[in-house]
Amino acid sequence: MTAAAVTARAPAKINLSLRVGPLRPDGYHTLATVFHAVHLDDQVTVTPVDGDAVTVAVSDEHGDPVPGVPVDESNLAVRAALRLREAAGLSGAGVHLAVRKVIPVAGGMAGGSADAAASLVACAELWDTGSSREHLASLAAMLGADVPFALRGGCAVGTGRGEHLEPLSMRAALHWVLAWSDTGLSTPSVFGALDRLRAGRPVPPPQIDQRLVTALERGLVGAVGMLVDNDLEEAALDLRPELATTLAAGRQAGARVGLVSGSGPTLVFLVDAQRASRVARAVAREPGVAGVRHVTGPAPGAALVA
């Protein structure tokens, strides 16, 4: 082992475009998405312990417990540590994971995937596994569709279930106001609602609008605002109709566009930097909004914290 404790961080993501194909026989949907990492990070600090147990504790940025996050082997950060330990052929390598949550829980921003990516990076350093980034990415893909992107960061087109990534270069930083809810949304329930709403409709294979890719690569922020979309928004609003009022408030306050992030219920508003405060104040007044934050992207992927 190389250190008594190691900390890594990983970013939240926004889906600038999320196209959802028809339900597959295996119960999943084929996706085409544009991932965008933003400067809103969870941190995972790993500390060696005697024996072979992998334990986890989760707190918010103030040190208070975070409800709704599992603290057993179903926790994605724990699963990441176990997967890496198995791949490295280690025995007796017990570890405690202290997760500091900033990314909203069940908010559509892949906070659990960020924790898993940070856990992989931190444990690889702690255990001195010598794992290449490519090896960590292969382990990430086994853990969940969003984990490879949390490891990579930046901006990328994702296909399959989101795990196949094609990096994009961005010419301009994007400013966002995030508004998260006091209660989360279950991703399976949102996909289920989408299937129900689509019943009887033809669903084409998912495809990203190449105009959005071009706008991102050329730094055309105005065009980006006109081209972002999310097939899951209809389902999220069906389950949580009050979100539509908050979306309208942000747009009226000067946001270029507002949309549901992933499966929701976190809402994201693309703003000009000088209008961020006004938009944040407007959406913070809406019922059910638990917090707001101004962030920028793209952000780098999972990395050690010095």
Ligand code: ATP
Given for the second form:
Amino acid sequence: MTAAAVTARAPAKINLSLRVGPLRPDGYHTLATVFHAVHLDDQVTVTPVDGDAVTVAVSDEHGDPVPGVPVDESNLAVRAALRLREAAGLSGAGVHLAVRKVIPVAGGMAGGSADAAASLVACAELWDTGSSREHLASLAAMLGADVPFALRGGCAVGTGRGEHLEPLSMRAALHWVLAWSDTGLSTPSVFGALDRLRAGRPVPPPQIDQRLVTALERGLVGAVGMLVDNDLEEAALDLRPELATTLAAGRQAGARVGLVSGSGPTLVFLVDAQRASRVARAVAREPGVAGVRHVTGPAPGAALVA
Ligand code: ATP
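Can you switch from the form predicted alone and show the form predicted in complex with the ligand instead?
Expanding to the full complex; the earlier chain stays at the top.
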């Protein structure tokens, strides 16, 4: 029987390593990355409506509007629903999507991709499409490079543009303090800044440091802290020099390491659990920091909410 409304959740991601290769002729960069999903979820609730429209409303966890997120067909959750509906050959099947956003917008944590993954899972259930996880993953890859990981969750090495995933089994739970900014950064502008900074420098094909993979698999948190890296950090700091001060404040307050998440401007600090609140208080005082949160990872991928 078809449910009246279905809710699914999907996690934000951190890149524990993000290595960026040369610019490809298609305008993208080849990446080698280690994705790590954290317990910071967006939720998408889908409700059937008459006709064939797919509509969306976006609010934060208090029910307030969220600036910067489109509410038309360019919203990734809407694109996901349309893509699944087409693949399933359904006609009619109008649906309203209510997105509850917790993941910072344009924050380098792939919140739009999480919404797309949650939308796929919720709509597949609502429409009873019987889609396998593999089928949803193939639709996810068409929607964006980070969507397959939002669907899968956990920890994984990503190659290509990030869509080819090799799961990692992780022993330890990692504690993170996240600090997000009052203004987002556009991902293309950060890649553009990196290309300018690298002009004239040779750029080798990107490769993941196997020592990081081993440290994650063995649960060696200290080694993980020494091996995380992000090639986009230089570019994000070039565009937002004040982020460097916040990174220094977190390290000074006892974080093992701080780094820019993906294309930024969200900053992530690896901490020991007992130091989390001290680090959070220190970075919350920095100018431009709009919010802080203590989360753990790895977190599971997109799933129905009971
Ligand atoms: P990227 O995944 O490109 O690295 P990001 O993680 O920095 O991006 P997102 O929150 O995913 O940031 O949003 C990037 C842009 O995508 C936003 O500025 C917004 O215009 C657009 N967008 C489309 N759909 C959504 C959505 N459901 N939630 C957030 N942003 C969306």
